[in-house]
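There is one chain below, alone, in structure tokens, taken in the form predicted on its own.
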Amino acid sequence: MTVYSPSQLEDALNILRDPGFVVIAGGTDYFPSLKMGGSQDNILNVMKLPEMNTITFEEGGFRIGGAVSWTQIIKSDLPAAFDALKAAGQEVGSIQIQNAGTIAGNLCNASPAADGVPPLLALEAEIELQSAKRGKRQIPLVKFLNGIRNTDRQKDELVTSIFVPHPPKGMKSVFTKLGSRSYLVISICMTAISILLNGSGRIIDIRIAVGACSPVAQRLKTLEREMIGCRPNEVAICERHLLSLTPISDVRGSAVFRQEAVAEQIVRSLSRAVL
């Protein structure tokens, strides 16, 4: 094994054009999924890629560095629209696996309950990604999420940061974790919400996305076009408006209570965002 830490971004994106090399930033997915006896791959470590460690604010939204920390975006100074980004943060893992983790590494490991991405969905957050031979481009992260394990990441490209655009003012958000016990945890299902309302208390912006419970987490676009011009407590979650949920069942739960704790969740969620 060997590993290359550059400093630059340039020499990052050179390196990639090697397809042997495995790219890690905290490595808290890489290195507990080796098997016995260790690793051959080359690795590119980004941590030390300054570019990639910073949350900044630019025109049109934020932009959030692929090798920042959850912990580094609990403790950001960020709008009420990131405050279930930041409840998402709380439950990945540890404090010391959020203190190494990232966010890309989240959401280039692909798990269908990684925490980090029903938030940012509901975030309507974009991917950027970088590389030495074409560049760079930057992409919905519903269009980055292939299946599971699987993005559009190609292999000589880097997930430089992920950009939200600058939500709505008063918009607040909910992240809602289901598991078997309270702490470190694999979810059961999840619930992300971003909400806006009128000076009526009617809803005029929301999304909601489940995680955990389909190979890729979404949005309810159906559920949320009904939910426009309501109260949030005046629509009733009904089987159709979870039709686009394909839960499994498994040692955590089955499909079917799977879809009645996502039902409750979205309640419950919708509660706690307008108090």
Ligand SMILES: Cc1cc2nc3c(=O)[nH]c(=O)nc-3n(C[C@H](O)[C@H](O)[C@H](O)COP(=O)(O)OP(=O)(O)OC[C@H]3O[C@@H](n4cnc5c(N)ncnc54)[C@H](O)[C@@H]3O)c2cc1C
The other form holds:
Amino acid sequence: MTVYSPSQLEDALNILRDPGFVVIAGGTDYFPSLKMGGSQDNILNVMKLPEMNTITFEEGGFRIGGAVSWTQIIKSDLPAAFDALKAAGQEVGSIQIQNAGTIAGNLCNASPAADGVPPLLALEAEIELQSAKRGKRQIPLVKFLNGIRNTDRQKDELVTSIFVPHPPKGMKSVFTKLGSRSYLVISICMTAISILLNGSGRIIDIRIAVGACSPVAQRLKTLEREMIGCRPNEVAICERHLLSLTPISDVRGSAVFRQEAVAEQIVRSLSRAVL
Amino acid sequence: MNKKLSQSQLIFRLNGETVNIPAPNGRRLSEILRKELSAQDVKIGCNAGDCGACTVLVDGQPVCACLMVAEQAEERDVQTLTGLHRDDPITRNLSESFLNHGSAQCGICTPGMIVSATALLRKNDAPSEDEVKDALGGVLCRCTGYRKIIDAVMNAPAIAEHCNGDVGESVRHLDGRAKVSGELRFGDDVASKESLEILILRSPYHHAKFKFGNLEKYCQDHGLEVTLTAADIPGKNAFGVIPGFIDQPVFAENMVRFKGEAVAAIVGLASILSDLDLSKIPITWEVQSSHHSSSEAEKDGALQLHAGHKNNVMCRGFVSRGTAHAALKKADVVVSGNFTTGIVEHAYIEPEAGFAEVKNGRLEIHACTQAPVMDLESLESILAMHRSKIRIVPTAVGGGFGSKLDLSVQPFLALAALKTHKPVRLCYSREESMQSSTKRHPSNIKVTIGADRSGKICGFLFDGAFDTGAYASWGPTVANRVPVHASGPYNVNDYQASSRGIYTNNPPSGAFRGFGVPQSAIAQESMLDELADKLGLDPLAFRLKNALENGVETVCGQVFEKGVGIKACLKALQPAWIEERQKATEANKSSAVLKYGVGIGVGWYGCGNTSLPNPSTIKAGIFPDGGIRLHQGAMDIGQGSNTVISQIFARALGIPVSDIQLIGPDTDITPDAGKTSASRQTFVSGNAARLAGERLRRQITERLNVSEDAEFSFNGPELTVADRAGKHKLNLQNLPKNGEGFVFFAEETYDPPTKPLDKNGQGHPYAQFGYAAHLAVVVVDTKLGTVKPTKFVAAHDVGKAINPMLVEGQVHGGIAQGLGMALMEEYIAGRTENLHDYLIPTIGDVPNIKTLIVEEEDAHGPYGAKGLGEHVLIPTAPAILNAFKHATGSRLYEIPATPSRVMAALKQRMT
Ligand SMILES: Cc1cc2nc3c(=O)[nH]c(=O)nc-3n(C[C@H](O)[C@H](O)[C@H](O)COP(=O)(O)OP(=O)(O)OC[C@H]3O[C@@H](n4cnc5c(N)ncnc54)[C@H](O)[C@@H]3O)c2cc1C
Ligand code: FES
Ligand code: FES
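Form predicted on its own done, so how does the form predicted in complex with the named molecule look?
Following is the full complex, with the preceding chain placed first.
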């Protein structure tokens, strides 16, 4: 098992032509899921690729490199619409995990409880993938995540960046996570909301994304639609808004509990968002 | 490709020095640091990012070394505790501060804590409590309850005193220095480099028959050294701790009874073992049905797990006094409730580990343990080897809490060393530690308690089923202890308590801080609150009214003429109780979703074995050069016996603790101070140390014919003794030496006075009890189901606080474990076998704790002292549950009270 740590993207993509490679960024998902007996794969370490290590501002939006860590995001100077993403970052595991773990790794790992997904759904993020053979493509995050531990990434592709289109000016965002303890805890459920109000406090734009209540975190489009034009506290959350959710019962909580907790989270997030 | 993309060498700086090693090929940085670069100060608790014990700084940033591909350290700066302690004044100050607060108990989390805190203090020299929590939230500690760590990092005024370490003084941990510098060696830190590794093959099924194919061939094909199975055991393939219940095989034979049970082991080079594909091991399994609760296993017709144990009943316990049923009929009010508690894992941060070798024809085992002499005796039987051929040298123990009383790695190490004639090592993975180590007994308990209108308890019935898992372990102790304690420290005249241990296919339940008493206290203390409620009495006043007193019979008919401290504990809580109840009521007026509550929980606990002998022997002597040696055989697993027993000895002899050379447990040179369990070390070994100190003192005073309270001062070979009559000098070098080179020598044994229990459990089970009462303040989020304790006040009657700082440390740690048990901890075989899914409290979960030390002198304890180790967690969970009821009006009958269960309970009340 050899480790390759290229410093040029081209080299990295060429290495991935060989299917016997696994990509490692922070390693915080890779090692815990390693089975006894280890992996026979060679390792491509993406942490030395300069183009993947930065957050850049470009026409149309922000580009978060595919090896940017949670700590980098938390410390970056970004518009208020990114507050939810930063808050999610601050709740990922611990400082140790945030220093090593990357946002792209969080998405590629495709856990239903990945804290990065709801904020990025609420930011309408897109994923940029590159391969030596087919070059570059960029797809919406919703299309990238296919299911539990299942993404649209092909074996020879790298997630080179996450693109966030300019959020509307004045958009705010909040993230709320529920867990059974402080720190180092996987979400029972979590909610991210991006919201834009007009001068009289009515909603012009809203994106509500919830995680750990379905195989892939999702936006609640019915609810979002109904809220346009209303004040944040005017719409009562009811079953109809949550029909698309399919929470499961596990050690962290029952399905019924998750469904109710997430409704409460939305209400609270809304009131925090307009504070 | 324009340049070489993979390197054959890895170069980075470790603690300031450049290291250049062959490419590690994707191995973890932690493994490279420990195995290739001797950085044993980097600890491994989980290998999965969940415990933070392996935290190192990479370019100044804390990361988990266990999650970093070593190659990612290339050209970077890696710092571990050893280097930081040597080079960075911030770390050195922090280490001092840890010592001044007693912030390192077992010490296994300390490197991760100090390294993480160093990173914080470098950028913020006066952090707030929240900033400290954010910085240390990724490092788990199972011993301290974190509060003293927070104090140390915030550089709060020192608790430790500059003192001689007399009884009653908060001297620093005598063995603390090695913990805060990274030098201390735990179970996995002592193996010689060339050791072979052992890999245990374990059952993936809860209950199955199995057959091996050709294991020998597998072994040869893969270049392994040897395999071990039941066939390799020269003596009895059985271990256990209670005579008559030695029922657990070292290696299962033909049938496994729990998931994770060992069936075989393979021994070979680490490099080979790590790459083995275990699915190819020739074993065939025939899966059987399994039961996972005592209620299933007790049913008629349930599959019987052990011959001779019908309905899977392992054993029963019983205490009866007066006429409980008749009294309940007379009672004006009666309450009754059924309680369920889950399996709780010890979750010490150090997995079981050790090293063994055959040296001069004798077997030497270096491993973490709570009971070196019991290990020796068990190995004697398993190996059919005379005990003179076995030496147990305990390493430092990174937390035990009861589970390291049982054998774990020791028989495997022994068998492998004997079969290969080579040094061998074994360190359990977190998963196998959790699968195979003992647990707290899950319980189903029914309690019925009556009272008359005046508020006097009138009739008490208790019945508890304790799931002892696949093997007995300490199950019989739990079954015996519970009925003795289930009344709580109250005056109950009409009492009947029965308990039974039930075999199931869960992992063996054994000893865990309190031996079943924390579970019974939950049921009993909850029901007392319900009674108070029904009677319209204040819960504290109600308890005071019924509290046990000096001269009053316990439910076993035992009478203590002094030292019954429960009333004093309750009274100590009174001011906080009144204040906090008022505050909560006030806060609830304006708060609809968040509800505040204040609850109380009470406990008592008998120190030492139940009606059985459990002697401790302490040996000490003085050398001609004036060196005073104390052979202190009580395993210090973080609870502080090295310090406390030295303080007692120092007081008895009349010297400062700094004069003592401490020699720890080692079955070759230190006598048996018994096991570290049952809160017995301060009491029992402490008394032996007191006797040894007193005897040495007497030898000296008699020799010089001075008064008994003469003052000693040792100055090299010259001993000066002063009394009212004047000063005497004694040149120790002129005195005759014994075989060990001592000029004065004492070896003393203490065994607590107890009397057997009759068939109704009447007798003198313990020579002393300790008492405790906790007050918990919680805030309940009634829409999300979270319960957050915001404050504890803990009153503990310890008889005499030998070292108040250490008392506080025990209290904090116990509360953290009680909190975890109440709110989050639940082991489910096959599902929560790691520290990612099995949640223990983090630094963010343990609120401020105020400890009130109560000293009701005990008749037998050294200088009046009582044991404390287990008392500290008994009242916590009931206090939280009672606070929850106060906050919400709902009672929780099932723990842990996870958000999901809390919401279910709240809803039930509304419907
Ligand atoms: C103790 C602990 C606590 C945790 N807590 C949380 C939490 O609270 N919330 C949460 O959401 N997660 C949590 N995690 C999970 C994990 O830390 C995050 O998902 C993290 O963001 C993963 O990033 P990484 O860089 O470490 O991923 P890695 O482990 O390096 O990679 C993860 C996966 O993504 C692939 N990959 C990574 N980068 C790329 C890329 N650029 N292109 C293509 N494939 C790539 C890898 O091949 C691998 O399959 C926790 C993990 C641990 C160990
Ligand atoms: S050993 Fe690395 S976090 Fe536990
Ligand atoms: S002192 Fe922290 S785990 Fe023991």
